[in-house]
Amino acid sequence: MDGIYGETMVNLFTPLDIGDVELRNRVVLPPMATEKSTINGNPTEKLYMHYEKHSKGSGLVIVEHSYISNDGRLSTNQLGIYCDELIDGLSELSEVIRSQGAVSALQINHAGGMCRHGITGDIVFAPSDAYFEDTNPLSLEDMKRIKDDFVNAAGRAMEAGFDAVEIHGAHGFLLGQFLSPITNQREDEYGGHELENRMRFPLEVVKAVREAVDGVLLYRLGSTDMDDKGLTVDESAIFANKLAEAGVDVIDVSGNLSGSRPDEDEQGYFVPMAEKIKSAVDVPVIGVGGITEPAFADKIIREGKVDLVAVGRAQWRDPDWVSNAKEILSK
């Protein structure tokens, strides 16, 4: 396809086919919590208006993390996907996004040890009690229940009309907690020093969810803890390959215990990690990290470092970022 400069080259505005859907460009609106849901996790008119406003440019819109069960809930007004009664409201949300020409995805999540008793009212679970205070190590029975919760949530997302589901395995939430040797010091087959053990539960979740999702499946991979004792990018590259083998269609690369916004000044701070992951897999990879400039976003696509670029806060500030970017890059 001709690039926006008249060249035959993949660029920021080259469409991308993933499964049965076509993204109109390579720009992603990443999942960012709005706290615009009801206390029961239902979407509100404010949330619909937010996504209508911010879905008109990106090829892919990933809706903010939605809690799969009450014991995985992070905040009071977080979007929910934990019961069938939420499907109608989520159906309206997926339609709002689709009406703006974007492909819609819903991110599903369990916050694990980052949950607070004041929010969940329940026991707070983590892979082990090595890192988080006042948490209970997950039993094998609880792990099976949570895996089922992920599967049920994914099924609801499909029923609500979303084109895709993203499993959240980054930013120090539950699946990322299993992957990190800092937060996972279990002594069974699901933990410890060996990467094979630490990635076992996330992979079991992915394989089970894959069977429930007849659309596109994404995984948000927390690629590094940015800690000498933590998860490394080399380990994440191995894990990413396993994710692709398990049926993940797109890998969305971010940070793990380091969070989504580490103390970095330059835009694209997770792009080097994404480039490393991309070299290990044959599925599209999303790069992210405080990206604001169209020329930078276009450059990392053209150079083949990533396949898609997530532009979050910049699109929140300017809902016309994509159309403005196209104009800027065509000059």
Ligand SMILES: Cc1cc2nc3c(=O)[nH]c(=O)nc-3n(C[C@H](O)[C@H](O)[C@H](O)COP(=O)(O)O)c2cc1C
The other form holds:
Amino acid sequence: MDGIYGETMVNLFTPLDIGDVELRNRVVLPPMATEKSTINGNPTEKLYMHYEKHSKGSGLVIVEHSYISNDGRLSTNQLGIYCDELIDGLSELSEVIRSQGAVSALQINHAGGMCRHGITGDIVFAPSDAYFEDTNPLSLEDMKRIKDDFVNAAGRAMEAGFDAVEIHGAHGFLLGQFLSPITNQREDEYGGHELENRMRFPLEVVKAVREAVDGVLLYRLGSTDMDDKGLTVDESAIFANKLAEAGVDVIDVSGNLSGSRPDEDEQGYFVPMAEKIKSAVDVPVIGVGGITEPAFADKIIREGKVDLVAVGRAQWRDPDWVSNAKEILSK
Ligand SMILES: Cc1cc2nc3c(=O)[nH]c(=O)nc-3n(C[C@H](O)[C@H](O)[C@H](O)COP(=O)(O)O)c2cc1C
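What would you give as the form predicted together with this ligand, now that the form predicted on its own is on the page?
Below, the chain from earlier opens the complete complex, with every other chain and molecule after it.
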């Protein structure tokens, strides 16, 4: 593959084919919640303008987490994907992103024990009541319903014209809560000490979504809790392998109970985790974490540490980050 420099070596500006879509470069705008939706989860003009402004450069734009059901909603002005009436507004959103030349993905989420009754007015569910206060352990029946909610949400994203769907399995939200031994102390086949049990529900969700959805499927993997008693990257590498086997096309590696922005100021703070995951799978992997410099982003692609680089806050600050990077790296 030739990059902008006429080189054969893969670099930040080498296009990448995933399924039926081509990404124009290796830069990803990672999902970042804007709180610009209505109280019912509908996109607003402000949200369209935001994505128009920030979709100019990246190959892939992943739209912020959208809630798949009322009991999985995190915040008041969060984007929603819990019912068919939201499809029209989301169609406009996917079109805005496409008009800027980017491939579009929508992240779908259930926040589990991170939800607040004061916001949802609903029961707050978690895998077990071990970690979060005032939560109800999920029954098998509710898990089945939530799995269906993920499937229906993914179907709506496709209907709304998104090229891809990203299942949110990071940052300590519901699927990440299942994977972590700290938040998942269930005593049935979906929990406890054994990794095989902790990954069972996330994998069931992925398989069900994969069966229902034709487009590109990404999984945001919370790869570490950064806690001695928590999820390890070695466990995540095993899980990543299962995700790829289940048909996930891209693995987007971030943190789990540590959140997305732990107390780290080193550029690329989740890249070592992504590198480890990449060595365990044969699908493209996204690396993220405090990346600001084009040379750093380009280097980790050239060195084959990751296949794609997510640049979040730096692109929010500078919507021309990608074109500036092209200029800087061509010198
Ligand atoms: C304001 C804000 C909102 C975020 N919302 C989400 C989200 O909806 N889903 C998600 O997976 N990550 C979310 N993140 C995490 C980012 O996707 C990204 O992983 C993090 O900002 C680190 O990358 P960066 O240093 O390039 O910004 C958010 C981050 C910020 C700053």
